[in-house]
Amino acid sequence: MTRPLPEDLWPDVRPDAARRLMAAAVESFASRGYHATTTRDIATAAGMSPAALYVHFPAKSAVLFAISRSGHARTLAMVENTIAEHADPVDAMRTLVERFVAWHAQRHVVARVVQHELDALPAQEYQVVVDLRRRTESLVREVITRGAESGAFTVPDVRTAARAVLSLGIDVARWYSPASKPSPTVLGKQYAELVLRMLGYTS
């Protein structure tokens, strides 16, 4: 499995230099940790001078925020689009988990950094990301609620079930690597079947 290119990870970010800095920051944060990484480390890895970073980001925390906000926003959009495509809650949940798990496997380094370094964000930026996470969880709860109301799902607590669904997908980033098997797509399908069983669905 080839590692995603910066333009694939952050297609909405301009210019290309900003994406290169974000990619370099991900690698540095992943190998050193956020607090041990300096702006010089990031700029050097991106092939730029240390001063060049400040043209695009006012501080190291701004780079982390850009990485985290983009990842969470794109995940939220994926969940929204998936739900809009499927009126049936079972189909919606199956496709949602397939895509969510594959996304975290394909972008495991970025996802790992985002999850591990969330608390390093300044308070205001942290709240922005937390809001995106809450909106994503709320949508997953809605799908589970519809499934429970239709009799397709049987869960003791919808909120707990939604968090379990999301946690399973997020945890993929912890252990997945380019050498892992199966592929992100196949893994997503396997996780989708596991989640449906967890939610009490029987075909």
Contents of the next structure:
Protein chains: 2
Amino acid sequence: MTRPLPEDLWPDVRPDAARRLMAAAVESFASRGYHATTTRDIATAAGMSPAALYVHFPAKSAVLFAISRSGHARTLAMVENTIAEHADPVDAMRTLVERFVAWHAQRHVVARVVQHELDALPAQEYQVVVDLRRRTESLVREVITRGAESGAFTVPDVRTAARAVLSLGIDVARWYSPASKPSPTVLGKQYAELVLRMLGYTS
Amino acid sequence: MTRPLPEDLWPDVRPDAARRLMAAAVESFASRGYHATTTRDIATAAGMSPAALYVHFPAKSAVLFAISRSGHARTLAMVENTIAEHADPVDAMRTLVERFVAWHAQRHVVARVVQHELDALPAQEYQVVVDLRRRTESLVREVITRGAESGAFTVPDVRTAARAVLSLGIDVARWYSPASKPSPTVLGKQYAELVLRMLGYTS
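The form predicted together with a further copy of the same chain, contrasted with the form predicted on its own above:
Entire complex below, previous chain first.
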């Protein structure tokens, strides 16, 4: 492992061996790209035999899918929870951006792999991920629409605004490095303020 | 060629064969990744022999560098020209975002390759590109600072604001597709309005 991976990645994945393989795959995909990585590379990096990998994943693409689905499902769950916690659209949007941005900063290595290798997913798996993304984007649009209806937000185009909100957060994974000055939490708060202004909110 | 490439890519590159090789490399890198692409793949896609490739580029990394340097140098020149054309920081920022966003939408295939494969550049070439990015980011910070001094902008943190402005534009290359509804020009105008609000500008 050349880069640190947060310990709380995939707490839902069992057994440990499957999680170790996913972590090893993230490292390999991040350093040499998905296409140039073999299942043997992943197994070796996880300290296992290629045969042991196939016990958990039928193919290299299944490891990529597990990583990608987990990331997208947890993002969607975070957005759903945030909306459930905050009835006020301004509070919901602020907390959503704080969490979304901090998440992409903390998990930038995984998030980068997930973004870069999306096109490498087989068609059916790709659709599952696209569906999770659509649901997330649709929830963000709903918060913006509610805010516009309540008069808190003024947006010329809800779709473009929702895209910009998510885009700002996702792109954090591209440029963020552990050496970056603002911590994930501070960056999340700064971005939440920028997003609220972008949506025409004046405190 | 499976994806369309704008005809005006690399108008500065001579001879034609070098430009054809760069276009073929973009296609190959975009579809299978830099690491899994060979110089033979690139030459074949350009309808040339591997030996003919070496006449123009000493290595695969030299093709990637030519693509990446050209994209970054033209972006920097665009930002410099925009600032030279507009003394008012609000006008400068609006035009800058319009052009930056439209550029990343129009040239999303190339821009995506350039972003994804940045880490694949050899150390010295990487530094050249990082230097071009730093100069671009520094110019954006200067416009924001001038706007803050004139009272047109209010930003809590100039560095984070500049990063957000560029991040929004760069990430367009990730999600934009020719099927996307807003045209590059319209998207540029929408994003320019969002950015001006983000910087605390009220018209």
